[in-house]
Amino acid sequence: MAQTPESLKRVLEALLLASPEPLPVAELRRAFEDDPGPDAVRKLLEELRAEWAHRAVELVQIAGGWRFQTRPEVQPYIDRLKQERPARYSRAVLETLAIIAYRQPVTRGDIEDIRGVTVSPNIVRTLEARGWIDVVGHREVPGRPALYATTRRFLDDLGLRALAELPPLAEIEKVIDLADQAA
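May I have the structure of the chain above on its own, in the form predicted together with a further copy of the same chain?
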């Protein structure tokens, strides 16, 4: 194939459609014998994104790179074809995930301090099995508890480019200084 912008775009489209994992620009460039350069690739990706704007599949940019994914509107159709639907996570799992996402890296003890209850190993295992959290080290205190953090897969699965794109934590209503109030 000659490398006209149009043919480049068609190749990029095919590569992205064929890849189950998101592809970063640097990776996409490796596919070409003559590297079109990052700017050209980015421009073509933006054009592709626009071309797909009116379809039921969209091209998105997330932490791991660029990926085609179905739009939420078609999910009911897909669900009807699916054997099983993924279960929703319990509040305990979601709160644990939120603490790890917003306060990482944290130990199980940190999570228990914030939630005020014991954290069952199952909860942590569920999130690890999903590939959303992993152990990034150990805190150097007695017992060397594991430090958990969210993974890139977590961002990818939620369609985010970075942790900064998570919904912001609610502002603490007022700066509390009860000591001053009492004084």
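So that was the form predicted together with a further copy of the same chain. Now I'd like the form predicted alone, please.
Only a single chain is listed, so you will not see partners or other molecules.
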């Protein structure tokens, strides 16, 4: 296949539709025998985004790269067909995640100071198992406690490119309160 801009764009479209994970520009470029370069790939991705602008699926750029995702306004219809229930997290898990997201990097001791209660190892394990937090270092104090921070997967799962896109803390408090009411 000749590498015309249109053929390159179709290949990018197929790669993104077939991938279960977001793909960064560098990864997309590896698919081509003759590398079109990062600027050309970004330009083609922007063209694809525009072509999909009025469909139920949109092309978005998040922390992990580019991916197709359904638009929020069609999500309720998709949710009606899902057999699995979304995971429910306790208030303690959500509070711990919020503290890590907004104050990172933090130790368990920092989290305990903010929450005013002991952090169960199960909470940290739950967040690590989900791939939302990870140890990013150790504080240089006696005992060298682990420093926790959010991961790229956390940003991807929330549809964000950067931590700066997190909603204000007041919004997070509302979500935690709603989770408590639903439980």
